[in-house]
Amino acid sequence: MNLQCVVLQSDCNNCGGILIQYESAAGLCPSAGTVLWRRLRNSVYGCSWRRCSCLFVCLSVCVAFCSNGVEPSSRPAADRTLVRVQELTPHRGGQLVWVRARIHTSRAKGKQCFLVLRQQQFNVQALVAVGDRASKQMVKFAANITKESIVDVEAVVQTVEQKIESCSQQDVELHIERIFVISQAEPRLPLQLEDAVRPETEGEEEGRATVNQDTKLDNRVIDLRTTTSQAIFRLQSGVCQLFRDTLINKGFVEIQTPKIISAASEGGANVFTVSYFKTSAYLAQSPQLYKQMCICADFDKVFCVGPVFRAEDSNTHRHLTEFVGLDIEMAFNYHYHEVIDSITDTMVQIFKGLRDHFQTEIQTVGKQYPSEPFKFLEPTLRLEYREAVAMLRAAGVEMGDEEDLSTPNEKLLGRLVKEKYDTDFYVLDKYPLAVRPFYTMPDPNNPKYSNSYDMFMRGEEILSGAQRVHDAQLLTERALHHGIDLEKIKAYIDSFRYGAPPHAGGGIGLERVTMLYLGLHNVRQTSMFPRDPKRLTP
């Protein structure tokens, strides 16, 4: 039986030294506890002060588990309440608390050991010092606990005179009286978390280590523990929640659409083909067709959140082969701008919610990746495509009236809009018909243009949308024009033969929204387990 022990310390009545006691903190069986306690008792009682050095061996193997098959989850709950690190504030000064956290760093100095305990994006300094409640051996033990180990500590919350700038909890520290290792990490970590959160500029200027993106992604479980990653994905969760709450309050219905389909959603070659029993199928490039079918089925206003697949061999900072789509579709009464207004208001509500409720996360990310605060207008700025082309031409760009925007021109336009209108979020309306998908409604006043639009954040596209063709005959003509096999989209076209309301919508990339709102520079930072042409793991 592989035993390790938990120790408490108190004055020994016999010699004034240290008395080791056994406490079952991890579900050790009673028989194992009895054997261990007898062994420790026999080595201590009646000893002289000179013999107390024999206790070092016992102290150095403190805390953990018994290999008798008893799992911690099957033992009775301890009579204690764990306090969140985030809740450690000056109003708890003088209180004795229990905290569970990871060892972020440790530093021994003489008769004391400083620890930084981390819990998600929050951390606090802790101190183990030789005194009435801690021995020299306990200090040495605490210093030897490996980084990233999970520990339970009983400690007194002490306010500090000088702020602890390196921790999120700057006004307090913990004075530890007991410490238990709940799960011990291996000594060698694939990357150091303090290196992974160090700003690149600081690393370059001071010659300190930083961690490159591929190393972070190869060891994603460790990288996701960093305060920056914790903040990014908690804010991203907020984007989804705000998206859902806003649309549900507007009367939308959330739907789920198939991801294995019989024909390419968008047409073209950027589609993954999969084997489907005795035939082939495709991974959905968009829930577009099914959103529209739901509108035809009188759901009126729908949205969905789910994976989208694009077989684009693009290794840029903003492209993924799988991303999370936030998709919207709604019927309108008189003009497709009703839909634009609904979508832009949804985005504004998301921006407001992030600004008002996620400042901790925004500031945490900003420490490693500084950026200007995201700006937006109410109502949202809307420009026509021809206006954008004119602005670019005035800035020296040569491009045709019906030419699609290149990535550099999108970014330049974003800078021009920011300079002129002081906003990071805007809509570009009336795109050339030639650069839009087959189901896009042509502009009735100018057949070279369409009732379609894109939305931009910091000069990069985050949504592409349009009024959809809702007439089966026109839809058939447009599909043939794009070279799409009508047999493969027969069910889609047929859904418009029995009366379909005019409607429009769009698809938003969740990872891009998160990236651009925070001012980050690579979408892989905002994809929890990114997929691109070169990455299929972890």
Given for the second form:
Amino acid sequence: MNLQCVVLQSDCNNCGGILIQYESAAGLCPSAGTVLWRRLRNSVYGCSWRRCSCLFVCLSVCVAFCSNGVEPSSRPAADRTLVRVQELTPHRGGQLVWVRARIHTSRAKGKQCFLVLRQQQFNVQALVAVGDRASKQMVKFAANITKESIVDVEAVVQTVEQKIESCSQQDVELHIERIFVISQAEPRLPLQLEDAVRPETEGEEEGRATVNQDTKLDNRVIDLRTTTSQAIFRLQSGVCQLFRDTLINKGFVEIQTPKIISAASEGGANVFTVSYFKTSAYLAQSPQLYKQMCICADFDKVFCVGPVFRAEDSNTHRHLTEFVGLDIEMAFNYHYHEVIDSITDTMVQIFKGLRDHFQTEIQTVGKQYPSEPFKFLEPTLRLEYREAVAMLRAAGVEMGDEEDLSTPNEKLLGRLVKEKYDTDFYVLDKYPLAVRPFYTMPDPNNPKYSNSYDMFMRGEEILSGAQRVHDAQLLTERALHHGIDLEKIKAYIDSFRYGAPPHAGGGIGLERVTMLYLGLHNVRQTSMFPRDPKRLTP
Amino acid sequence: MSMYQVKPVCGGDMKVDLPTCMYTLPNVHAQQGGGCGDHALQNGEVDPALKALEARQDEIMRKLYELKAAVDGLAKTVTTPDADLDATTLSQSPAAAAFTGTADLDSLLGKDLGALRDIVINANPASPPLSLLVLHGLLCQRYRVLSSVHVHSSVSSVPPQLLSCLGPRHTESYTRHRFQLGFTLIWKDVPKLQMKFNTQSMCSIEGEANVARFLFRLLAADPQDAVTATQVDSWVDMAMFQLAEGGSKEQAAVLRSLNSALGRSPWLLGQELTLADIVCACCLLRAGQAASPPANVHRWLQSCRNLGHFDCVYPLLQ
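Now the other one: the form predicted in complex with the partner chain, given that the block above is the form predicted alone.
Whole complex next, starting from this chain.
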């Protein structure tokens, strides 16, 4: 090996070799599989370089290397400021910068090694070339760094004439002068990120690999690093934030409701049971009861964001056993349509906020999962149930006046509404009383119908809401009519006995709304660590 | 004894030749020490005689204004030609002529299946369809119409007058099925105006003229003889293509033909208001040629204005 070096010490404390300082960057000994890497100073120490032809890394003071060395310790950063990959643009041309990123790909070609460095949604091409700043060993070292390792590079930002299409930073390239490995990844990754981002159709056409959903979900940590996943969850964070901001501006109060409850709220068998000291309790199916109690407690307008647990054994593309529920409840003055207007206005503000501020994320997701952009009307379109039935009958579906809409009928209705009004979001008002839960207020003008409503996005239901019965006696009658045991809901009925305002509300699922807004096809793609009847980890 | 005496420079009473070409003012100096003291008024009091005078004057002015308003109203009704749409030709039997109109809608638009018959119009906010707004006003007089305005997500914002162009929100909009007809206007980024009614059996109708023809058929039957029908169509097309989209020469030519046609009759096609009048007037107003039109055209535009249906159009012209 011909390297510029300086002999520092004639024997290494550990192995008795010679300590040498090199001009160039750090190296990696493939035989030292258990070396602990840590933040490096700018000198490299080698030892016994006659015995193996690679370089070893050592802390500047101590000489432990090549075996389970000294515990890593945080050292104060030298005079380095790390620049984000996002900020590597032509205006930084010629500057010497430090960047910390992951190795996305690396490709060696003789005297050069091309690396793509990735940081969240952004990536940039980097080049290590043999020259006065880099040696052949350094190029070889860079080529051998495993994918997904986190590295620190010191490099010069160079503008390029031809745009680099495959990177997000298309106008610049990094010419690396020094490179250090901060955290090394194992050589064999369970899935390749490029495969995870490849669209399905491209995979079929060109015969390239794509990763199927189960593998992605089993190795969620790596799958979440892809540009698509980053974009999806940033958008989901935006949905939650817009929901909160819009409602706070409308004068709502955020509440937190208990999730361990003593009785099933919606009725039915879809509750998880937990052991609670000497007895058992249930996990809340929805914050319904507690929202209503807050209204009776004079909070007037409330919303809550929290987990919802449904023990439904359905393995469909849109059901999870645990999801995040965004629930609203509001007291109104004269007509429950005030509440519908408020909820639809909140949804429209969320859609507008996503349309105006999250276009980058929407385009990124669109590269892997192309779909039509989401369209909506302001104010939101509101149709009546009998209109929907008439539209479906005109399209050839046979159904009764008081029959509930099945999933295929909902999808067909969504398509019909889209054709006529060109909107993906609408409200269906005045559902038949027979298909709604016992606490729904009947329509005063027509006993067959009720003051309840559903909201649809892209033909799938996202919200089911209604005006609630706020009179204890009427509530008791309705519960008896539905054959519900009054003892179980005694606390619920009692909350309306001491003056309750008329109120209405509804709840949406965060994952489902994100999935439908982006036009994705499976709700597990929008749930970070999804839970369904067959999946409990990660 | 006086100190010193100065001889008078000029004689005491000078005869001044006052000019008579201008107006004369009373001599200010002669009034001094005169009637001011007798009629001194304290604290801004007004002479009661003055007050009575003012009151009489106000009374006379008020009566004059009332008279003026009455005369204006009379003038409008006298000079505006008769503009009732002849609806008796709509249904077959004369006995059913006084029907509320639902049966007419059934025959025109197909059987009611229990849903609101909703007419959906997608229009570009850059060029609002004025004739459709006028027709909407006429429809509202004839049937119970539920009108609503929406903004599509492809448009970021529209000026407020476009949001209220269909008038105030109906108080009973809670119950859609009580209305006979729905009129939904959606401001959307479309290249050409579009109307959708029954997506199962009808394709969408494009172009303001065609939608206007469709809406007018809900109000009055097509003219019975082919000549009048063709003339109506010809005027409508002339308005849409030459007046709205043509160059200044074409517009001038259309104005001349309008002028000559209106010289013969109060409305374009005789004694009755037809679709041709509505569309031509709207195109004329939008093209901005209404500033200095020929005499007949000007009279005709005034008559249109007096009808009251065109009131919704004027706020959108600014």
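Residue numbers count along the first chain shown, from 1. Source: prediction; values computed, not measured. Throughout, rigid core stands for the largest set of C-alpha atoms superposing within 1.5 Å between the two forms.
Does D485 count as moved between the two forms, where moved means a C-alpha shift of 2 angstroms or more after fitting the rigid core?
Yes, its C-alpha moves 2 Å or more.
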